[in-house]
Amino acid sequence: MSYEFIEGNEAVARAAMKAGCNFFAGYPITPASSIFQSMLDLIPSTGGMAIQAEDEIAAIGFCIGAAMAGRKVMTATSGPGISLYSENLGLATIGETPMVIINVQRQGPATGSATKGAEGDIQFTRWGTSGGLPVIALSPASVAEAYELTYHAFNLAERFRVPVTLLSNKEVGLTRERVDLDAIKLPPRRERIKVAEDEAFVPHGFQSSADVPVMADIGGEHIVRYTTSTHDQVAKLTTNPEIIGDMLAHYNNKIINHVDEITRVKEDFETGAQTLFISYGVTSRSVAAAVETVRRKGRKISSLVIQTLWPVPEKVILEAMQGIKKVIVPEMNLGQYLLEIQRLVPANVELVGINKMNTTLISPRQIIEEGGLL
């Protein structure tokens, strides 16, 4: 065994290069910027490339230009940097784009508290473009999960060819842990599809929706095309209805008919339990020793983790909730992901929200007694 004491920002920043990533471009932000500096110390020595932009709309634009041509990449930023992230988020989106983000969490709205964390950017993670395309988000609740999903981000990127965002925050980001990353384990890396140079490449290119293209470098053998604007498979510009229709049902599909492939979940169900608890990100860990505190008392109690929070997960929380009675949902905000789970609950089962935005941590006492699980 290895055992390093490190902060999550490290882990990601190290996940990063297991995956593979040859390119960086990001702008210093609190509570990020650890994950620029450690990429700077570690990119160059691969051969790949870590850029401090002019601000974070060119960040992420230099992320794009790098994907296509061949380049792994990823970009960090939080609350504001997200915001002016948004436009080639959509870009990235339409141009089938793999990119790796992180948002690494802090009290908002606008500028908010830089050095105090927070969970509420989960919708706007989903909903923050133009066209209201599904998205893939992680949510991790500690250094080594920073590590694991910073490494599953890389792979579901290059795997459905879209930017996927792992929303870390503050508590993880700078949080120190005693963590052995070599005994993690991770799957295969992922490596880009890419056509062969005496094969016919269309940009976009497939025969079912959920088809997932393959892809050619720019600046390689093939023409390849790339446009903001509605576009046909081989990407020229197109106002034809059915195509444009049949483009969109791709960009949803090639995600929602995979679910099963992208849904992480951490599941500790106990038979004949009642309640359930559904939490994600750093609130899972108070959940947890207030799992532990309940069962010390002899009641019987489930607790569901959700690692990948888009697209929802609706099978396996569905699952979960059989033969529940009480579904409690604490998050650090005022309520954002319990909007998804109001969807699936039954008629019958009563949901609990539980909510802080004050900059501090939810604890699990405030958890057992607003649950009414005293």
Given for the second form:
Amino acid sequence: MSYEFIEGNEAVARAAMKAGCNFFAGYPITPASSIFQSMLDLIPSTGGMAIQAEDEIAAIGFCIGAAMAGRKVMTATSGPGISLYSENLGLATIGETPMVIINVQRQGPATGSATKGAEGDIQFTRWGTSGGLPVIALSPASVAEAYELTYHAFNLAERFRVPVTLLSNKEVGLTRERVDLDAIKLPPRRERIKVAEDEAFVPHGFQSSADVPVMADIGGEHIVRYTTSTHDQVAKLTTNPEIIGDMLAHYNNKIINHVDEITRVKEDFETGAQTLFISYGVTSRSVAAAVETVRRKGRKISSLVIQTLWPVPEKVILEAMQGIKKVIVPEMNLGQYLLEIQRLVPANVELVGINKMNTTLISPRQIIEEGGLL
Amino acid sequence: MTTAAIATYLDTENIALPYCPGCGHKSIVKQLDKALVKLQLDPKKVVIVTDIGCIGLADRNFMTNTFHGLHGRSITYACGVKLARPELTVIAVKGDGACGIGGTHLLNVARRNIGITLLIANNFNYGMTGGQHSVTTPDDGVTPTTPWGNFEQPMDLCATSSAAGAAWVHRATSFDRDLPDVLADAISQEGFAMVDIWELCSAYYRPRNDFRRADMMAMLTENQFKPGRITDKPRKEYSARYFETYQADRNVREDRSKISLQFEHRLDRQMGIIIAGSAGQKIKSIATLLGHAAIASGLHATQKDDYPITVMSGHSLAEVILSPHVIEYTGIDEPAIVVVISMDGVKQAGACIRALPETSTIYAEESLELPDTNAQVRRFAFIEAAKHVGKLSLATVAIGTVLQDTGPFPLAAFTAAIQKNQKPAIAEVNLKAILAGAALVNPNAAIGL
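After the form predicted alone, can we look at the form predicted in complex with the partner chain?
Then the entire complex follows, led off by the chain already shown.
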């Protein structure tokens, strides 16, 4: 057993290397800069590149170009940078580009509190570019999970040919914790699925709508076409409503039809409990502490921690709410994921949001008090 | 077996070139094709990157790799492809409109000397959206957005790019007979090469301004916009520089970060420690070493730091939690220990100090005035003790005192963390500082180390 005492941001970089990341582009921003710094330490000796772009628009542009030329890419920023990524996130979606985006959330809006934590970008991540197509986003609660989920993010990006966001938080990214990274169990690394050299290449080819098209690297043995405009399966510009509709259904279905495969949750259910916590990110740790306190008092309580915020694991949430009378959703924002629970919660179940948006963590005490669990 | 020469890189049979009669784009596309034919490049190793604007429709006709991206951002994708695969020939083709929205990319690709070729189809207006004025619209030019004539200074793209450090810059027109040769020359450059190609927009700018070929040519001879080769100063391309600079052996870091269990702790409950002082007092690094020592003693630990964006002034505060159990909530609502070593620290931790319960202990530098508090206050001559040890030892002295007094783990764990993680000269000072701090509580503290 050997431990390290590292920050979440370093864990992200280490996981990226483990996942085979060989291209990083970023722009300095607190509290995400140390991810770039760690990548610059780790990546060049493996033949990869970490580069500082002139702004976030160029950073994600470099990443998309490099990804389509065969690299496994990552970029990291915070709220203001995600705002500048917005248009290119749409490009990566319509172009089916695998990439990993780290958002080390800080208190917004705008410049906000650069050095303070928040979880205010939950719905922004879901609706962060025009078109409203589904996205994949994971939220780590700890340094160990920052490592684990970054690795998963790379696998998911390759599996579904989409940008995958890690919704970290200054409270995870810049907090040091004891970790044993080698002890974290990870699935095999997913490599890019490429078309054979002697097979015809269809850049966005699928049989069934939810299929994920195989890829070819720009510069390889196939001619590759890529476009930001509505296109057909061979990436030819089209204005045909039927083809456009089919393509859009494909971008939607390849994610929505695979929700169960994407879903990662942590369940701590107690038989007979009538109160259920639903939480994510660093706040789920305050929930864990609150759960321990409540149980010590001899009361039953259950907790569902959601690691894959998007797409919403509706089935798991609905199952968790069975027999439950009260659902408590604490968040470091004014109630963003609460909206998702609201639309799922049965009519006879009380729904309580515990919200704080002042740069500080929600404490277990606040959860117990506002959750009516005294 | 010799491969037959490629006669054209254009497919105009399946997709007709979409341009208006008299539009310069058609000519530019055909002359780019001639340049590629001249160079006989493998189409699989060529990437044509476009963005939005009428010229951005051109990639569809090329039988090379093509990438059609967001307005004004073609340079960024082209750079991404080129950085990923430096062996490819990457040609970005964009309009003058894209030079406005993507101006920063124009400057930075030139400055970095990333080996792409940039062709600008410059027809002085936004032809795709109705002929609005662009960064290159001439003086007095009439457009829908400059109805009484343009009074914005037109940008000299070549001078701008050259001033930003472009290695190779050329100004041409779509009428130039030698354009295919110029383009082939540009494409053959190792580093960044840019060609600003002037042309006429037959739908908007030309009719609205009666702006004919002769008028355009006249602008080129008015000294304001020099035609021909503007810059030719080759230098090493970006990727080559990158891998020369970041050689593998420069990036081998000594792996000091692994911590193995060597000591035994004596904590039965979680302990929150706040260390409050000033920037430059090494509070952050001492807090990290405290964490290392705790982990080497079998404890869990977390650390958070708080300091202003201007790192060299104002307060510096570290929050450390040590615990025999998994630490869930990483906030410290009621710290067991608050260490204060400067007035900046007192100010920053003031509210916390005032709210402390009786069960908390403050370890304060004796000269500091503290706010009212219910906590136990213990005052020590940290500054005086640190003076005898050396610069930057104040925080270590104070931690030496705390560890000696509270004993969550052996002092030896802390000295081991210092020896493992710090350079010998710094470690030597800090080891003395621990002993000096410990001696403030127990003069015999050094025994056993």
